[in-house]
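The chain below stands alone and is given as structure tokens, in the form predicted alone.
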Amino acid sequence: MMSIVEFLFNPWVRGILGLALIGIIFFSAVITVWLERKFGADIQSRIGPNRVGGRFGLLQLIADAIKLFTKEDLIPAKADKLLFVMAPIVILGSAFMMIVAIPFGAIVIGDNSYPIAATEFDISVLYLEAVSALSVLGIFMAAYGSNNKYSMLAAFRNIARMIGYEVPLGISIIGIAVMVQSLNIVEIAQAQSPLWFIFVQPIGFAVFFISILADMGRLPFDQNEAEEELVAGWGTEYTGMRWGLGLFAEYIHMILGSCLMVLLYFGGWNLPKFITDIYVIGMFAPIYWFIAKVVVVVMTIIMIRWALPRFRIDQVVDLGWKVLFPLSVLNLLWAVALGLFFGA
């Protein structure tokens, strides 16, 4: 008889709850939309979505998924199709990649943890950062096909924020994986009980936060769609459901750096024991526990983008270069001496 371990690592269960977890994350990309169009309307004190499917404006959200599938395709006339088209797709797939490796929270079976990861492996820490970095190329592919100068310019800001961003964001990486000795997304987690990882390393959780916020492009580091300069960036030419699936993309990567955020640096779904020996609930509840540092996460992010105006793109230069970086080899540095004197 199949054990409960074998039947969790079964590579057909995996791929079943790999698809599963692509359909979650995607409906809640979807529900993140509108708590974003809500929450940002408290924050600047006027009305949300209130329209369509009541006072709470709920069924918004099928109106415009409605709008997006209806809307004509167009393709500029001069574009390079291949690329227009494939754009988007390779935007969308980068982020479908990141959930292949993103546990998100863990079923407690007696003393033993069970991550809720569509697959596990010794380097995922640098696979997701390594695949979230293909959505610039996506960006490009979108610039580039569409053949609008506005589309370029979009796409030339991008790549000099992820120059600028990547290395302290891989760097502050870099100092948690020296002090837990592991590149594996898990041991991370597992690693910050009971203590998190914010408060043994604070220079490397700014660097972190600040650079992924540049990597997903929110305000105020949204140099690559700028609506009031660049009319709508990478996106311009694009419409209907090819420019949805964009959209849908940026909201993606928000809630899965979120996620990222709250294993690196929150804990993961590290919970006391006595919480977990409760009867069935206990066994579920660190996943519910992750979810809502993850929400808390997102709230933060969506308050920065409706209270803090954009940067110029030498100010976003400078932050990263000449600020975020010397702090992270600072950080470095840190976790290399907490490395050697707790490793030995």
Given for the second form:
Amino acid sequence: MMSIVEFLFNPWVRGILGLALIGIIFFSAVITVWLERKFGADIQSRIGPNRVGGRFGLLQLIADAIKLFTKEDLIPAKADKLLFVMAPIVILGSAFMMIVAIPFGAIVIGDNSYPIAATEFDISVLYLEAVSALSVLGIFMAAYGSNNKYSMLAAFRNIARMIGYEVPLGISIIGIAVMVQSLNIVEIAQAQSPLWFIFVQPIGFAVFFISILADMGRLPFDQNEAEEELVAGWGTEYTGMRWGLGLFAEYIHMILGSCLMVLLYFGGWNLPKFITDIYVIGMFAPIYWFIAKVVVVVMTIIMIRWALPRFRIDQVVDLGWKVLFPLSVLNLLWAVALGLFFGA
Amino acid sequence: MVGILEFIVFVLISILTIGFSILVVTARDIVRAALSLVATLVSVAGVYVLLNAQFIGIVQILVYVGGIGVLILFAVMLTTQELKGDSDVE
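Would you mind giving the form predicted together with its partner chain, to go alongside the form predicted alone above?
Entire complex below, previous chain first.
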């Protein structure tokens, strides 16, 4: 038993685990793109991709990737080349930096659980908050670098939205941190062992869900790349794999946001003890349980995209400052009151 | 061994910090200056993390990069400036 613990806490093992997680997340982003196209087609009574790779179009994304890689790499003549080239790297880097701190389930042996995470530290929730906000810089660099008015408008909208929604997102997370008295995401997940926080703080969950949708730029909030108005938003001047990296960053952001939601509100990987006590199967069951919840959240987010129309940018900013911000403060009061009442 | 490694990382971070802070005042393009300022602040966060003050490092990123950096960029964008034009002909 001791050897497993030593093995899991070895920094080299952690480093390799982190690299493996990046690969796995990249692959699941590919799967999510396929899911979005196929599931979205189902919702709208279309067929969706069905030519490459059998009835379900399983190889469609490989075909798309080959297409992206073989496209001509264009850089506009009047572009700021350094910013133009760096921008997709910053956007993707912000998504990759989030992977470091998120535990993707845990291996449970007896009473101890060992989270599958590249690092564990005491303020991982704060870190995730900070790092996920970096992508807005990348989008701004892309927009300014490509010297295009549509990209510029998209960056404007993106920054306005980010400023508005980071605040309620942060305050709704503080509500949870106050209850658990910790900013460690592992402790927060384990604190929900009998009762998920979605039942304790429903208002906080509503605020968090809407804000993280806006944070990810998913559909009711994708004003920054509204196809009908802004061509393709920040990616207007991008071609080939440079654009593809931004697309992947978006989907990675969506998967990681769903993981965060499951960890903060849907009880993380916690399973009753009689299940985790089953030999070998029970050890890995929390990982499957976690992944199942993440898949449900991702599919919900995809459904929202194909069901709702897009808001105008002024409606979005209004919603953020006039509705979500007061609600998040209300939720914080509720969390503090609960904590005082139960002596947390 | 760890001391040497720490020293090397410190030197790298210092070079980044100094280099970017010089870029802030020498850049001809105001947006590049603003972005260099953001990069300087990120490097300073690196120094904090190296000193084992992770909390300050992360709050530095959260406040200065996520908040103030974005606000500066927003303010820069509100100043009047011309896009460099669309035509390929100089």
